[in-house]
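So this first bit is one chain, no partners, the form predicted on its own, shown in structure tokens.
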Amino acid sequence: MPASFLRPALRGFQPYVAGQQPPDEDGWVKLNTNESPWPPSERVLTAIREAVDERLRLYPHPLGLVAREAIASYHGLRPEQVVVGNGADDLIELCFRAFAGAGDRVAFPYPTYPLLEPLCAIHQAIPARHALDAEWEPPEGFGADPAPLKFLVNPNSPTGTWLDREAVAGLVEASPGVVVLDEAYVDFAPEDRLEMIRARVPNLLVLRTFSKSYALAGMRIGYALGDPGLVEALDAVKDVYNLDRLAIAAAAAAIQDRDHHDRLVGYVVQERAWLADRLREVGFEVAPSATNFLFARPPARHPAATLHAALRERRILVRHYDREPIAGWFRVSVGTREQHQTLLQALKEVMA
């Protein structure tokens, strides 16, 4: 389309790019985009095979209710406290049609999840960023920015680190208005920030998806948690039928078979932290993580984008980014053993 027919904010717009995306079964030693490394749950595929029938010439229902029912018995909550979207991303973009206006600054860490951006051009919004410190952590004076919406993504990406107790709380009191706390990656973290749900602090809401720990990447499914009144905000924006028959199934399934859950998530922590050893060993720099994935630089007598390219080449897909301030790092995720070796093997061919 001619860009004389865009909107006039949207002129020159660069929008999220998406990690690369080869064919499926094409062989590539896909480390790039912070999949499971396990499929999923035989009871999720179960459940979807059950929804394959005559019913799928209805519509779903509106508001997801058995997989909010099915979220909210598991954290204890109320279903009415509980809001599923087409993955996180839908949910993010729905906080920015309930509390960002045209005009409206928009909050959050820097650098962190890439869409943030984008969906402050699209909605006219004015972004906040918070440069982060030495260590990785959010400045200061984030916690008072006065923005009527603030993002805090914890275990951060890509940098996977993670805040306490202590740190969140602060932030969300200090806001004045809404905070939205993803914990995309929580499950992989020592622990969640959900009691702050239990106890009802208003302006807080807790974003989750079934892409990582639940192996539900090609599903999109995604909810959040917070006060009533939050959760209804979201329920007025969003798109009447935002979560079809099967992921509404699927979802049900996933967050009840505790089980399969569990030993993903063991299994990615411990095979993170094998990873991460073989990493430092041929001397790169690796921070502390509480994701599915690593922060890594290589040593500085090895440029990234030539590694990148050469790992490529080898059709090994790792993240790369070469804008400040992270420059020169890897992102990569935690697949199985056997990507890992062909990785390494990979790495001291190419730096030797």
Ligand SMILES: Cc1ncc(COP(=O)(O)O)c(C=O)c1O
The other form holds:
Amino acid sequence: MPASFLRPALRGFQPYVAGQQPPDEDGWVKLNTNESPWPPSERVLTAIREAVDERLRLYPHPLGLVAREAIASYHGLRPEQVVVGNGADDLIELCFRAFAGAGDRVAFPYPTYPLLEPLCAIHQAIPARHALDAEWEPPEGFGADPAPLKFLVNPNSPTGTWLDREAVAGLVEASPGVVVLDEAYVDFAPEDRLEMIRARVPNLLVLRTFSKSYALAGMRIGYALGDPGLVEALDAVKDVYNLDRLAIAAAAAAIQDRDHHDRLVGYVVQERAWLADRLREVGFEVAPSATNFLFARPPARHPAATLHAALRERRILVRHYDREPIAGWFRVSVGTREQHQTLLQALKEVMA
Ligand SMILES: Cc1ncc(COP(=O)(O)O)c(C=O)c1O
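The form predicted in complex with the ligand is what I want next, because the block you gave corresponds to the form predicted on its own; please supply it.
Everything in the complex follows now, all chains and molecules, and the chain you saw is the first one.
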């Protein structure tokens, strides 16, 4: 499209760059986008198959009611406290639509989930970046930032940083605007902050996704939990049918299959510790992780960009960063033991 047709505010726009998605069948060791190493639950696959019939001629329920009810019931909340979306990304976009327009500040720690920057540009909001401190925690002034919309990813990506109850509660209390607590990775962390939703904290929204601990990144399902007033605001601005019939069926089945979810999370947490130890053995610095990935830095004599390229040549994908303050760091998703062994073997060869 000729640039002249683009809104002036978007000239020079830097879009979100998604992690590489090679063709499924090409045998890559894919540890770059924090997907699940295991397939989805059989119960979910059955529910999706059963939803494939003549009813697909009909629109889905605009609120994805069956999914909302199942999610609410699992968390001990009311359906009016739940919004579903086309992935957590959709819910993040809805938060901009509802709470921050042109000229408004949107505050977030830096570095964090990189989707927030392009969304600020699209909505002509002003990004208020609060550089993480030496422990990769949000700095002093973050809570008091008067932005009408504030994001906190906990555990954070890509650092894996985990903020405890007091830190999160203090931030939310100090914030005059809406705080979106993105808990995309929380199932791999020690605990979540849903007690604040149950306590009806009026300015808090918690985001969740089915992409990680439910192994459903390909279905695009996420949800937000919050006070009915905030939920109503998101519902008012969402796309009309933002979850299709298959996604609604998958979400309801997935949240009910606790056994599959818990076994998957247990595996990832155990395998995370194994991989962290092996990476340390080959000289990496590995940050503590409360997620399904490891944030790790190779020894100084092995530049991350060179290592990354050498792994890619061997069809192994990880994420690496070239901008401060995280230049030279890798983010490696927790995969299967077999994938980890392939990765470690390749690292040993390349670093020898
Ligand atoms: C912090 C964070 N939030 C949200 C998302 C998006 O999740 P979804 O796949 O549900 O859109 C991701 C995806 O990796 C993420 O890392």
